[in-house]
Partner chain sequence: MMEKIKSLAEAITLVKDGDVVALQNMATQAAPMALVRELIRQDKRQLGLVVLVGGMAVDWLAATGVINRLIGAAVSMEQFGLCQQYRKAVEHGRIRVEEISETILNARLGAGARNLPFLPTRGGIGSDLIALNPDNLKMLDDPFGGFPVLACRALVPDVALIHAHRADRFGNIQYEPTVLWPDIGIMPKAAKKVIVSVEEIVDSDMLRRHPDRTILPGFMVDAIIEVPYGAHPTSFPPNYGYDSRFHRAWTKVSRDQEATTAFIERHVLVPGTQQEYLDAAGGKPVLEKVSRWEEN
Amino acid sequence: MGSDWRNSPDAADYSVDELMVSVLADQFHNGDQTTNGMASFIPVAAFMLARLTHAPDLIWLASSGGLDPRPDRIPASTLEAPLWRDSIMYIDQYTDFWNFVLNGRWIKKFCVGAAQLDQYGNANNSVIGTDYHAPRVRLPGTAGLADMGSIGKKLYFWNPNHSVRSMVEKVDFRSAAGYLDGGDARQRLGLEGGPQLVVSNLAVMDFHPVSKKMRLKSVHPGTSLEEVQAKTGFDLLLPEDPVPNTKAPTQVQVDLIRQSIDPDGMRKREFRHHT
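Structure requested: the chain above on its own, in the form predicted together with its partner chain.
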């Protein structure tokens, strides 16, 4: 099944969640190890797609607890037992999960969402508003993201609702370290890794290697540079002119997502307007 996916023609018909899944799947390679936490339908779909196509040996710790599981499809939760079915190892989280993650050699890539992301890739999942103790919106909280941000991981953000509210100049609260104030701010604290890519429903962004400011990488088919910039709360750095279009998923990729990986459409859940 994995053999013909790359030569398959671009899908005639695909939705933006499928595009995002295919872009993220590209970031995970054979021999990588990765993991997911709760409400991670897009990342889980990306891992499953990678394993069915170019990265059959991608090692996946489902729900941060079940190694190399065999779910027949994405279930209604990415944290619950149905996702970690038929694992080859159950992880004791206190003893082992954080041992594996904190150890610099393993599980180097983490794919995650954030309610707010700023121009330096700092993330906020804690509060909207400036008074932390009486916020306008109390969000779930940082969970493990504050850890992942500081311990040398490569972070791949996904954002299903690219807007001036989610892509802000400065986060209301820094739940997790991105590039802090940019430049070499991370290095000065001894922090390795950091945000690599932001894949939204409009575009793909990376970070300038020196200034660490967010930079547009490609714009999804059907969107425009102007729309992306208008829906971003800060000035995006631009790549060479013209800005390329994000590559569409292939037909095989879309078929795999729809028929094998996620026939129930769980991946569409976090999108404000289901696509």
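Taking the form predicted together with its partner chain as the starting point, write out the structure of the form predicted alone.
Only a single chain is listed, so you will not see partners or other molecules.
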């Protein structure tokens, strides 16, 4: 399948969810170690796509339970047993999983979804509002997000609903440490890793190597620079060269997503308005 994928032309017909999956899949390579959390349909599709194309030896710990699973398709939950089909071993979430994660040698890359993400990659999944004890909105909570932001993991964010509500200048509550206040703030606390990439339904962003502020990397076809900026709650840094369009998925990638990985369209559930 790998050679077919590399020789495949760009797809003429694809949706933004398939574009996001293909962009995320490109971030994972043979030997990388990844895991996913709850409601992580886009990342799970990306892991599966990478393994079917360019990274057959990607190490995937599915929802902190099944190591190297072989599911037929993405099930209705990304945190439960149906995803763990034919795993080579099962890892208890409350004991062994955290032993692996905390020792610094395993699970180097983690995909992060957040209700709010700010200009330095700090994430909020706890509360909306300035008073933690009387918030306007109570969110699901951090689960393992605070740990993943503080123990040297490389963080890859996905945001299917890019808006000024989700891309904010400063998060209301810091559920996971990004680059804190920017610059060397994270490094001064002895924290390794940190945010690497943000893939939204409008664009792809990374982080400036010195200031650590979010920077626009590419804009999805059919979306303008002006629209991306208008739907972002802070000024994005721009590259020196003109901002390119995000590369389209190949036809083989789209066929794999639609026919093998996620024929039931679970990935579309993450979007406020289904794609």
